[in-house]
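We begin with a single chain expressed as structure tokens, specifically the form predicted alone.
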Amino acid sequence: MNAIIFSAVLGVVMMFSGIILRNKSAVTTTAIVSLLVLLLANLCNSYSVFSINIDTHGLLHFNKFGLFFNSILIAATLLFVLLSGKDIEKAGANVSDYYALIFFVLCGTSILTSFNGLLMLFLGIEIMTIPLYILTGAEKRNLKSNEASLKYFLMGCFSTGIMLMGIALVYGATGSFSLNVAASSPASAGMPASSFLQMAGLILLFVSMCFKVSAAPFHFWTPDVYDGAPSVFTSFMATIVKAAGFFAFLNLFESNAQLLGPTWKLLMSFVIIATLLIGNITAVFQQSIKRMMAYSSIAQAGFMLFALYSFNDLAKEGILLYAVAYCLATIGFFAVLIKVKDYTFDGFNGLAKTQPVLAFSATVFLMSLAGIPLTAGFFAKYYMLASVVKSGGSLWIVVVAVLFAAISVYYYFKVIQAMYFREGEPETLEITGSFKTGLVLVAAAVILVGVLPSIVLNWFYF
């Protein structure tokens, strides 16, 4: 509850400050500030020191996995901020409401971690993503901002919509609005009618959900949507907000999933090998390394998806492990690709000459995200595909996520090759010694988390 509190007030705080604070430097360090408290606050209810009790009559259910996650993604929001703040400061004349919207989506990003019925889900996923629909056209003048603010705002609507009536539906038949309803489903009670019902509305939450976390075929607002929105903003919404996706979609699903018994694992081989098969392959064909990075996180998803194929421990350590492996990549990548004004393959030539700390830090993102050894991702895709070996999963499923994950090498390497091994002098945004020295210490972190993946899950542990 901390978090969720935390986030909101702290939010009102950043919108007030615009109106104290003229210099944008003195609002980022707020913000900055803001984030570390609210870390806090989550630590300490995360062990008991302090923590506000509020009673939600079981609409709301804190446990040491939801708040280890929540840590999770207010860390990584503070890194965002510490690497992309001047970033932001660019942005628009309204630094102090980005930031605000950020403390909102952060609120709702806590609800997620912690909603115990589906009102819940509703209200978090909303208070998540309405304040995106903004930051997306926070480029005025810019038509791909526009656009791509009102393609998400659309698409969101309409999921939302397919959200509510399986909503609907799973009322209808339960009578009840807990995540719990498989132990009262009415299949179990010889009501075939109700038992249509409570599926067809668990298959609509499903669909909804692709939606959210861009998994195909419910993926094709991606590309356009972080291609028009802002360079900083799509980092974050590449990664925090994704993140919580999905931890929403586990927790809602966990003890559900069996009422769709054999049709479950069928439904979720399909949207994986779809969305790894969309996301790699158009990843492939791409040349605006923007625009590639977006079919990576289609094809980063279809790895996540594997969580909820196996409902194990393994996927619940994966799950954490792919969280932090993926945010501090994609982060640290998004970092570099914003100094840089060229977004093709060609703007990043000879980088390696011109900055070779850039080019470096990339490197290792990139292979982060490839999943090559020694690096965080690594680790994570394998929990993923370890996951389903344990849960007695086809192994057919994990030999074509591993050629997949093969493919995906293919692109994130074109970027180190045009970096190190061609002719050119691309033009780059003003670069500081404190930026530099942020990318090293991050490409040190997903080194690190590589080589002992369990200085992560031992915080979750102990």
Given for the second form:
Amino acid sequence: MNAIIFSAVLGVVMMFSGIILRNKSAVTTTAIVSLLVLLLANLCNSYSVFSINIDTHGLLHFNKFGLFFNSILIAATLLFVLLSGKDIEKAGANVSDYYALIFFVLCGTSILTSFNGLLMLFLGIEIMTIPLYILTGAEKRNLKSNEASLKYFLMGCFSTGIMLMGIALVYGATGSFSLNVAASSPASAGMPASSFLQMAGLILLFVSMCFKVSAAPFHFWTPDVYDGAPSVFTSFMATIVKAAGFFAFLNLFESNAQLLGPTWKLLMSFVIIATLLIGNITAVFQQSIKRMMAYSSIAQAGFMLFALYSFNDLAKEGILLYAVAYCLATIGFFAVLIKVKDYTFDGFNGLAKTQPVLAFSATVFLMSLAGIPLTAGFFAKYYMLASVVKSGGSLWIVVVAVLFAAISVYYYFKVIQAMYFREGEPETLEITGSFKTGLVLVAAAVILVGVLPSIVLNWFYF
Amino acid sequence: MIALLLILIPLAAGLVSFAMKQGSAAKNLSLLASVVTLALALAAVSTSSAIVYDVAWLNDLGSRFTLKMDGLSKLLALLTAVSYPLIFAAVYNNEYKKPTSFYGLMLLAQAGLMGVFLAADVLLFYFFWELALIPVYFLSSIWGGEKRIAVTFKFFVYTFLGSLLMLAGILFVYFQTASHSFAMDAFYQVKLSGAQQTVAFWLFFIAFAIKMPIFPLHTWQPDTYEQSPTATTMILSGVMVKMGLFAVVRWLLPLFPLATEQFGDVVMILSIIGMLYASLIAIRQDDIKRLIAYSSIAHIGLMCAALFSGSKSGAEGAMIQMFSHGINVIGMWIIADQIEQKLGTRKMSELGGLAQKAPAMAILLVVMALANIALPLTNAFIGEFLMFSGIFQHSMWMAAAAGISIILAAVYTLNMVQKVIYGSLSTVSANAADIGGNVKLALIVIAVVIIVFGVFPQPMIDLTKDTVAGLFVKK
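Same protein, different state: after the form predicted alone, show the form predicted in complex with the partner chain.
Every component of the complex follows; first up is the chain already shown.
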């Protein structure tokens, strides 16, 4: 409960900070302090030091897994603001509003990591996405940003409609908003254990969640929105928001997947392979790195979906590790991308000569995204694949996944090639020493988690 | 501890080299580190007690940082340790841009290679397998020839794909182990059905076959060898391809005996096709580097075929040959590099009569060439002899087919020798000078090794005994 209350209150605080503070960097500092407070509040909750409890009649349920995941998300946001705070200030005129919206998004993610009923799922998703529509359109005078915002809004509404329909059908079948659809089915009333309405409702929920995490074939909004949004907010959307969506997806179907029986694995294999195929193959042909990263985020979603395929303890640990690895690498890489003026591959030519620190860190992040050993991304992928093998008898899908992982090397390494092996004079924005230090620390964290993933997972069990 | 140091010294020296300002200091540091590593490797080889280093790493996953040295590990660790000082000495006078990074990456690759040969834990092995690849990728892409970016990228994607398939195979076997452990012993004890072995066998073998490379997965190799800076090519063909062969001995044959028996013939036939194919192409080459590259495919094919022949002498011969071929091919590359550095061309049609201008190089090239065709009294002879007897025990016809490649090897190697150093002096060769001090020293050391082990190969045979015995105990 701490995180939900604190994030809402701090969001309001940030909103008004713009009136009091005239200096943009002071607003950023306030945001950083507020995020630290939020993180601390959430940690206090997970270690039961101090927690505010309000009786929600079982609509919210706080467990270790969800709270820890929420801590990861808040920490990732903190990292994001630390690295890209200066760029948020440049995104538009209303800096304090952007921070307020970010806090409201965090309020949504806090609900999504603790919901215990379909109603709260809906509220969480809405609270999380509505601020994002605004952030996407933050560059008021940029047509692309406006288009992206509108597109995101329309597609978001569309998928929310599907979700509501699904919830309505499930409610109609069971008479309850309970998360565990199977348990609440009125078998005593002479109805079959899994009725048609339930099934239809679950499928609609599945489709809407696929929309939210941009899994194929419901991914079409992602590239345009990620490309059109201001780069700083793309970084935020592609990491924290997406990870929260995955957590909700996992939580929603953990007990309900069995209702669909063997069909579930079939459905998931279709979605996973379609997502990996579309994400990876399309990313190969992109000219703009920002757009390539949009498709790469679809491809990474394909890997995260393995957690829903296997639903075992390895999958749970894996999604935690994946969230950490993916957030670190993507936030880090976007922080570099924002500093380079030209987003095409040629714009990165020769970056290693002019900005060796940026190029080196970017290389580490890209290797992590590609899943090269000694980086966090390797263990993220490792856990996902291991969970599938452990769930038994599905080696073929692992082999397909590794084929796509090999393809992903192609587009990630194209950036490395541009930076290190080609000549050029890339134009960059002003780069401060503290930014470089931060970047190197993030790169070091990526490698540290890649050598000892247990430092993340031990926290979870601590 | 000595096993750990073999990895740590190159790793630490490599990282220090990155941080250095002066290229010459990095060069000297690298040479020093490689000599220290060589001394340690020699110490490791001469101790008869078991060398084990074991420390906790990823407890949750059942993986430990375990290093172990058996005969084959010692032999290949020695090969890695010997080749580096030779390479550094041979390229001592070459100028590289950004030398600190160059030497740093070279040493990181050495750390990775050592790790591959010493790891007694599959996950650790996988880590080192990749750690060896990445520095080499950067080395080839930054300091390579004109077409380097596309060529080395093909190499990287190829091998990375292989590694990922191997990872799938590793996971598959891992979940069959009793205690869910990555330890070598746990993997050796796992009982797999025939069908399971088939799946895992191919997942592993494709990775190793790409690395060696075995026909038809060899297409990355000639281009990469040609485009890489020669110092890197020496590592690639001298040491790195042995990773694939070594991995077959360590992780394939003992784990999947049923599948090995079932598919051994397929692998042998592919290897022999590759040998003949590569030899025929080598005859038509005009570029010295490409010639050596194709000749290398042929040699590796023979070693792979011998490993799968299922006979003791074949396995023994292949292991000895891993070492000998590594040393010999480095010698060939050093000479190719010298010719390119001094004359600016690698085309045999433009060379000729070098013996008149560079007699020392000519003599040493002849020694290397004779070793390349495995003439008796050179180190390669004993290995090839054992390998052929192994293949012969398995199938006479395969031995006969593989035997043709010996004749072809003589054709292209002697043809090269004749075109490069004999005949009338060509215009390009006219202003050649003989090789200098460091290079001469490196080549003489190689020539001495060739002849000493050619006359007295027993130490190598003794060293591989325990590995060979281990391979044939399980059946």
